[in-house]
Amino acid sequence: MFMSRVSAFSRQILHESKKSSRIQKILDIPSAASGKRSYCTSSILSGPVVIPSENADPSMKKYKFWNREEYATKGKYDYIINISPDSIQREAKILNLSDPDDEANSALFESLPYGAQILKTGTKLVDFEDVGVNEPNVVFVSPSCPKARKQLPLLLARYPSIEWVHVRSAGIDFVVSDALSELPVFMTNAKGQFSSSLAEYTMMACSYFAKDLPRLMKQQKSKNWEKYDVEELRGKTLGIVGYGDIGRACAKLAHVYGMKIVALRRNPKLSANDPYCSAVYGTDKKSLNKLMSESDYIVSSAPSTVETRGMINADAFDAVKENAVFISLGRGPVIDEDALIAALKNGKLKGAAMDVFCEEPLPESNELWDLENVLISPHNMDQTSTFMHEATEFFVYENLPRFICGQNLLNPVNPKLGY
């Protein structure tokens, strides 16, 4: 039964290596000490070992984040567990803090690796009452849990055996709280899952204004054959506020278009030698205003944290370059919407493409709906038909096998910082 699940290559390895230690040597993994397995202790609590990546910022010798363009759908350790169950170092006993009807979580019930089991699924602490206090060691939390911010700290307080929380989204703002930040738990997210589609949206938004698509569509509707000048993106400057995985994916595509890239991030030294960027600034007010004054197109891809909320304010828009276009795709609260609307109405900004907002759904009374120089999308520019399923599969096929094999996890986040 087991052999039927193994590829031809895997069967060859098993045939040639009669001992699991031989397999471990071939695949460069540590052996279990004296055949004993540790199910409670975890090396990840002291901080993850960062993972090498050829496409990481050159200034970073090692890279600890996953990206769908760089990794296979199924990770190395999922493969290792399948061909050698002896590689299991600990069991994963999972509490699934999600809506039981969340279809995007199907992989949790259909494709778990050896050594993993779902103990219970629910959205409130009471749903997990029959689980032993010292039994679970992993929590998977989904945005489909309506009050995850309140329920997650309660769950962690009740079950002190929990070592790891994985969030099935790139943004962790829906779980961050003061109560959570005080608890010593290791957390990861789905960073890298949504970046490529948002980068494509960014380039579409740039082209929307550069080629004046609103005019083009009006002329087509009125059957008006009237030529007009368009702008090139080549040679223009793209400023990126929040140079994380999404920001860098935008830079990668913009670089292909021949655009100049300037970026802003909390620790600019991490991107000091980035091949896509001409300049990388810190997050102080002076640096933000400098980026705004230099950029023809500005992308806000920063997370929503205490430090970033409202950071792109009236002062920043006052510093903006003439005829600049603003693109918002990170988190809405990073932008002062009143200041943005004022800049759109007084001509400081040529236009804006908005995928995220301070309040969602966007109220009908919001002025942004009525401005002709605004492109609005309902926070769905990363929403492919499979995007949430793939986010769950990252947990099932990549990080969960790493945890079971006693390896360090990808995509660590800091609940205190909010990203």
Second form
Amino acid sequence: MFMSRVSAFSRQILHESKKSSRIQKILDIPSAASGKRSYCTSSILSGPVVIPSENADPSMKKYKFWNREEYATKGKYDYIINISPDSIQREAKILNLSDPDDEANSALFESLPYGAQILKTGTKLVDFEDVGVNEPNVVFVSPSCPKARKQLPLLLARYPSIEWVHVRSAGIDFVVSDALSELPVFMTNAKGQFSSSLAEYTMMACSYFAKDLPRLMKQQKSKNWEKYDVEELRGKTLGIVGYGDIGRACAKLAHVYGMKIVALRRNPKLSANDPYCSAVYGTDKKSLNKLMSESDYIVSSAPSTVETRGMINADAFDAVKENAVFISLGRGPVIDEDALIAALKNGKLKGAAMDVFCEEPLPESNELWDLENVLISPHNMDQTSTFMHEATEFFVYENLPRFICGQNLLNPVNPKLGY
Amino acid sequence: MSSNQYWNRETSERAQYSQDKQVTQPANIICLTDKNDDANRKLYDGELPEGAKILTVASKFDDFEIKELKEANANVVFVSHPKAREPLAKLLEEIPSIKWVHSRSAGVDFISSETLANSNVYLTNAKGCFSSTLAEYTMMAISYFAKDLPRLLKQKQDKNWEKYPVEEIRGATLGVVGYGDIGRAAAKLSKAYGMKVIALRRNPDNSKDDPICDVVYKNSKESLHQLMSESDYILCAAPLTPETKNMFDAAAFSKAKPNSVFINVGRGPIVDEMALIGALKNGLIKGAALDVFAVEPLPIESELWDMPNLLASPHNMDMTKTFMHEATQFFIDENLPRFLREEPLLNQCDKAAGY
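Now that we've seen the form predicted alone, could you pull up the form predicted together with the partner chain?
To see the whole picture, the full complex is given below, headed by that same chain.
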């Protein structure tokens, strides 16, 4: 009876595990080579057989990422796995690699589910000295840990019992490194958590230029009642570079405005049936330039990886449509900032709105501060007063129970790819 | 909208009239317009549907040859001139053959008069033609305050990199006062953002099955106050009528949430501007965004110019390069053919109600 409840999927994994002892192969983390994804934890090798939780909504099982617009009403999560004595597969013993005073992590100390405990909180290896070598199996890491990139591999090396690392934020660039890529670990993050705020920012940035808000404010200051034509977003084209959760949230809004949407991503096939995009391109140079030439508004919502660094360069800016507006909200290094500044100065671009930069805080010497046609924000356009608390809550209410019940985890990321 | 009683650019289908039906009456058109108005070019010089012709183009009553117009059986007036109220009333008195008056704009307050109200003519307008642009403006105004754009711009001026928390539009409540095409277009966008929508209108039954608004109130002082107390953002998209004049008074603003934002895309006189200034100064509301004013252009002496928490625009937030051309095109392509075939006209207004 026990075996009959094991799904065919799990049986296949068990079978494959016998063929190879390398964790990496079994984990089958999303890679560019295969479009296939499967999200199993390494405990399949050593622990009990995975039995799907009966309390979990079967229709939700196939969701591989968390998207706040679809799954939560503000503050409440609606796909919560109920942990019962029958469904517990293992305990979660957590190392909290964060600043101990980080208030956003309050859910870790106030609302941990049954079967989970925080062993220790600290920001460097030595803080965790008194934790036994085979005790922890989970690491929760926040950007509030100053040298997380250095400390995380050290932690993983000292505690080989660690199976899973959850990154509180969406960006994982602050923890990835070659050292980390060497280690076999399953990693998840908070993608989808910040998307709606950034989508709101994107539409604001588009309207800022369409209705010529700079002109409006200048006229208001000089008490000048002068009518002028405004542009519509309706009918214009939004080009989205990096079509992940944030890109898709932007597309959702832009679509309702009546904009045409073209997107660019590593795996365009994954968006083949996307209801919002009229075209989806791959990341080759030609496609990028095509997107730039078709779009009235371009938003870069791509992560910073080895491949994307400096991707939007002088060539790309040369290809833009007349009067184009550029919006940057993924990661600064994706843009060649010098090329952007040149394009803004020589009129190739009508304007730009930037929330992220190669160097943050943006140094006073950077020319962007002085350009009139640039809207600058201090990387805070996703910074709602509760966003980091909610990101922690996502770990506590969504992924921890899944881990404890042997369920597939949400939001897997590939440290080698950088996203 | 299968009965298609109004034209909405986003959703209405073009040319939804019986095209194979015969033309049964002529359209002899008086243009009460500025003859140099380029937006009407297609009307003056372009091809009109068969059976329609322009009799004259003028803006002052004295420029009209009444006798000739009566003999030519003038039966349609196309109005776009801002000072059309009096000439139109006189034309209606002098030329009883006039059956139909079409206003190129959405607002018809500029031509309202007792003569018009008492006459038998059809009055149609351009409702639905400007809605999407104003909806875009509404979301921009909401974002302006939610993301604290004024702070952002000041920090840029000072080269000050200072992080601060932004507010989410998602989850906030939008109260729409005057739930016509413009209100509905704004509600449609705000719903996509994840806002809750409260609508207030004269005929709430008309919105009974509307999937976009969550709650509908019938227009009354109490329900307006209720809406003010529940909304984070209030959008006035109502027409100017004797009922709506000065609707937003000191009492209404006193009920508002202190962090709320007031947006007006309807008509200026709907708001008691002194009360609004008071509300902005005393922190009764967080801020306001106005595209319309009681007096336009806004006089230099008006205190509104100096309010730091006000976003003021010169009644141009629906003024795209082509919007008036499109409004004229609507008359030519949609309502003229219907008139010629004696089919029901789109966008009929209630002359007594004023919208």
